[in-house]
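Heads up, the chain below is alone and in the form predicted alone; it's given as structure tokens.
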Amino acid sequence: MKHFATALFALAVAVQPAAGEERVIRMSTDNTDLVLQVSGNGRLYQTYLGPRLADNVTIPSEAWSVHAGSGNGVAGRGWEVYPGSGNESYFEPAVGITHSDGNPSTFLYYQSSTTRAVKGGTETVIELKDDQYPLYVTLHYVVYPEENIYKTWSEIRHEEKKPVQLSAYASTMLYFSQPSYYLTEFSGDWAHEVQMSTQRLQPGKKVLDTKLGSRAAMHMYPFFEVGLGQPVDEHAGTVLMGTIGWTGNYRFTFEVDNVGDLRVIPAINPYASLYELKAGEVFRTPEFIFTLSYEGTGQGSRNFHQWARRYQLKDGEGTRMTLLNNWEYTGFNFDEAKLVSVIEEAKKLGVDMFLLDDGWFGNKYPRSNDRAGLGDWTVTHDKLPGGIPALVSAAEKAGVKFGIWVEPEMVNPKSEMFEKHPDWAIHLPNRKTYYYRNQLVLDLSNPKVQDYVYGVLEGILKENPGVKYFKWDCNSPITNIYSPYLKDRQGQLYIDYVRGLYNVLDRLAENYPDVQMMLCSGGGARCDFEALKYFTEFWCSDNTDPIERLFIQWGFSQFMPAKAMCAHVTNWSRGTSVKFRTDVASMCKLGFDINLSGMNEQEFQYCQAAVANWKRLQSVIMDGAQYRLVSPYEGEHMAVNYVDEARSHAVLFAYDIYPRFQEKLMPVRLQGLDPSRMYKVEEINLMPGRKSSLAAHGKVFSGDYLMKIGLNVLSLSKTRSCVVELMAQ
């Protein structure tokens, strides 16, 4: 890496220190520094979290002292890095832990910190211990130069003679001081994800958390943004983004303090889970991942989707399927026939695979719909008595992959498999059981669970060697929360469901690596970087409507690079034209989930047309920049540009909603162009026999020009899109 030179200069490998020796750790991107001080009491406080200083900066200790402790034993209160419960700090603390003899207090003190070289950047461990209890805390950073991204987390073991309670394990503490703070939130609901909202943070803590346990971030979902000094912007202004990589329960506090400085917490929620930790047993908290942007989200989101293309998406710089999927045509109503002809629509389509959604199995309570059937993963042979192969042969035989829902995290009370082990489902004693969606979760935390849910998906592949890709759905949060395999270790379940569903999600990583999968959980409740470690791509929404979805991907893509994103095409929002719901579609991941045999002749040429530009196109929307250029948050339009990596390629979608009488209408400012070159423009996903409306099309412009000036490209239409190619010359 060009930056790896400068990244290890700032990162110098630290040894214990003397006693009232003061150490500085700093950690650069090419933007930002971390700077974390080992003050003259043993203890590690931040210092600095801003823009780079520069290399050569020689900044004396005392400098530094405004936030690093007073340096006369534990009476010093400063930004401590990771600050234990029962100390003498006034606030929310990053570890909370109960010592074998009920001691509540931890203090940690300074042991040492090394570096080495990572894919991409730097980490940095550092060291530290309890002066009075054999407990240790290791603290993680990996910088990520080019990108400006720090991801962090911690490590916690001890070996006293008994378990300790854990009843708080941040990931990391960061803390800033500002004149003011806002603070911008992400919730939602079932067809209405990630809604964005901002509020301005005042003294005391806002909370940001989920107990849902599995379908986790049905509600609140788990990434941030904090203007700092001023309200989040897209274009200007210091912004903190964070999110945390964690497919369960967390929380993110928000704590304004007596001085107006800001504390900002991230960690799993310690909700219902008091963690009992045996000697030897290492605690490992999520990871937190984080970029300071100085001009804006606009750029901070270009951090997190480069990132997250190169380091942490599985097969983040691989290529996407599209696709056509069969549940919003047929739902569970199909059989063999109708599928090979789906199939075969999909091959006419043009698209990559054909996706078999629910309904394809159970026997003895077969799932004709969603009251039966779950947890029994055998074909149903009424309805496909050829089985699962003979459909992967008409898929070959199109020319198509083929891939296939499963909801393996769930039963059915109502199955064969709850018969035989309802031991395996997690639920109360002693209680009236709750169904949600008519199910329950498998307990996880259970091995024997893991072995099975593991088989479920390697007995399909192994059946089914042209099964390429695993649509993985989880429609309900945990209910009923009582483990029958924990017993007297309830406090463990919400954190052991987690752990057991990576155990799950490693095994099929290491012997089928090459399957792709989409994250779904009745849309988009699993959203998380961690899981996308396993997953190539997420579902957003099961809400498919145009309109509604061009504000949940504007929100997700505040995080997420479009070729994570998964966007269909269905009949929701009939009211619109098939042009506008796949052109909507088509600034992610695009696919279809729809009856094809009910469009026109023109239609069907139109997504035939518009599925071979997005391919042609897909290096360019899915691994380009992304620049959002007008807010459907800000009026009745919308707007994003894609732009490779060569600025040579670009690609312009535009879309009108339901423009107001006579409004004013403004060009549109692309970003990202070379503004030195001339770009050709061309608008593209016309209906056939249609000719473009747009003033510009098929002329040149320079790429100043176009980013200055703009384009003509919004109307008073209702729900009217424009798709424009330019292409340097």
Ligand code: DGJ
The other form holds:
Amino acid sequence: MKHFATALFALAVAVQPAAGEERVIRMSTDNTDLVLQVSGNGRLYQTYLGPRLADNVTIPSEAWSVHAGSGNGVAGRGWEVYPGSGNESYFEPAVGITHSDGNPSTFLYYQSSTTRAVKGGTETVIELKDDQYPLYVTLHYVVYPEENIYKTWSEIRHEEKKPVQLSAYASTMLYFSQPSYYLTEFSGDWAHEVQMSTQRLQPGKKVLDTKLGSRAAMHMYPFFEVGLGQPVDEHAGTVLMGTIGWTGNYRFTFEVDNVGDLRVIPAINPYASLYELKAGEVFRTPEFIFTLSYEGTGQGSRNFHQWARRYQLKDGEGTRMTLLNNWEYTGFNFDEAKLVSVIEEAKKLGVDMFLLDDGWFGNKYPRSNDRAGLGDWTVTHDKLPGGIPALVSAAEKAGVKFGIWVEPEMVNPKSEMFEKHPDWAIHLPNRKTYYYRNQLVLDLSNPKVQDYVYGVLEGILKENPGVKYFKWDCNSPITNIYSPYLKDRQGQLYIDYVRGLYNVLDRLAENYPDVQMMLCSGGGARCDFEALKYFTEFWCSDNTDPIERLFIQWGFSQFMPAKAMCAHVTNWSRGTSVKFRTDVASMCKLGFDINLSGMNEQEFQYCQAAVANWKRLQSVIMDGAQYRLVSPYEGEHMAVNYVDEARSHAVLFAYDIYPRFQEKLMPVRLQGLDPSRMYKVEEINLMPGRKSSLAAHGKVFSGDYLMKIGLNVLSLSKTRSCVVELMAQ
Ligand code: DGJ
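Show the form predicted in complex with this ligand, please, because up to now only the form predicted alone has appeared in this conversation.
Let us now look at the entire complex, which starts with that chain.
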């Protein structure tokens, strides 16, 4: 009902011209307003982005002309929503176009706008057109009022006689005027994902980008936070949080101009991507998704989590399967008997699924290490004589589901596939080839290759309808960038690769909508919201050391709901207990990737109970609101709590890392509870035979007490964890 009312309001605003014939396009969430206005010159400017305004407010032109009107006497300079190259702005344009006659300038004029209701909110579509060329840009804004999220993208097309060249193609452009801006970025590497750091933005440009081709991330992750007027804080202050839905090269430009205003420009990275756009073809940019939070990053993250579960993640409101994977245990070294024994252990542990990892395919060149076999998707007969069907039936017999690893976009040169189709791999014709993990990336710009990649998955599913889950890996960035298929249109490769991938994923989603899938890219390098339309979850990192994971999970949780984040218990332990490792993984989508027979009886029993607890609490952890309470970046502890929608059930996770000698310990104050209700506090996930040492264990406290005074769950012990369940009475 609330959505519907807002939809009507937005419709009314969009069609109503304001005083002085200036058209006003107002896009409101419950908390925020984005206002665009058409100036007297016929062009479109951003006049407001901030806390929601009173409903009857219009922004008089003297208030917005400072930025959007005729500053310094030059008509049109200012906060143009989608500025073109070669116009009178001296700053970064949103779109760079060289027309078919060689003219490098574009001036876009407002034509029309419409608003309609869509699932969860409203979509406003604004048409712009160049006054001298048949060149059109359509701006799209989908507004989700309840989650306070904006999703925006653009479409560029033309009817010129010959193709035009696109050298820049932003998804959108946002402007801010604040005394200062502090950018928090997420950088890292393989096994060192999403490390957070903050810096003040100075005049000029700061660019975050990647050029990895087949994935968005590794050295830089496709999201950011900007503290407006102060550095970002978990619980206070205004923060812009944004992310781009693009599984390839992206670029975020933050430009502070001569008067101290900030432009934020999210885009596909135009690096080596001069795009030739034919008449009639539509260039659709990726979606840029953002929220403005006025209560720090914690609220901003909850906006994203709720939105992602409701509208973006594949099966975002469904349940997830706990699993046992064999990668960290067996690597490539297994046979049928070994896997059957692991399947039986999965059942004993109580998880929902066994996931067979890399190493099950290839005959002429068996995949017994990462140097051969990739591309030959027939089971290795010597290793697995009964093939996948025998394993699926062993899983069915044991009573667990069966999932399987694939890496269908890649090929080892040592494979039958490469021998047959060398021209299907991206590689340079006249240079020495270099490899990343001994493999090459297949050319998904080629429709034949798209068919082949789709066929890999379909082949497995047709032979084995019992396969319920894929782990889809992508270990190599694009190397040796050259497409034998695109020939003289190499500027399209980076972009068409990603579009080819989406074609394959669309077909799969259409024909096999119920198969759950984990997105994996040599750890957490594929972690964007466009890919996550097709995947139920993603692998955060190959680094499963629980202490590193506290940081990695903290980083990803800024944008990603716990439900999308796979966390497995492994032997990457740095001497930590099985309990500590399991408690860290239990904050996300729980799985195991470990030799269970290497555990002692107590540890195994502990894991069984932890799995049962996680399944019982799944709806709180996966679907509840997450509150980050104690940051690992600020000391030697970490704590997070989750609260279900009814605020009747909550789980608190608290960890001690390496506390200092006699450091001052503070109680952890929970968040999100109902202050007026009483909650029973119970420590769970205890080792068998151990009693809780928590003074509050078994007692009842008000939400008010728990949020203002808190619980003494932290200690001075090294690598210790405490999991507490809170149940309203
Ligand atoms: C990289 C992934 O991140 C690992 O989990 C594992 O699946 C290997 N690839 C297999 O080659």
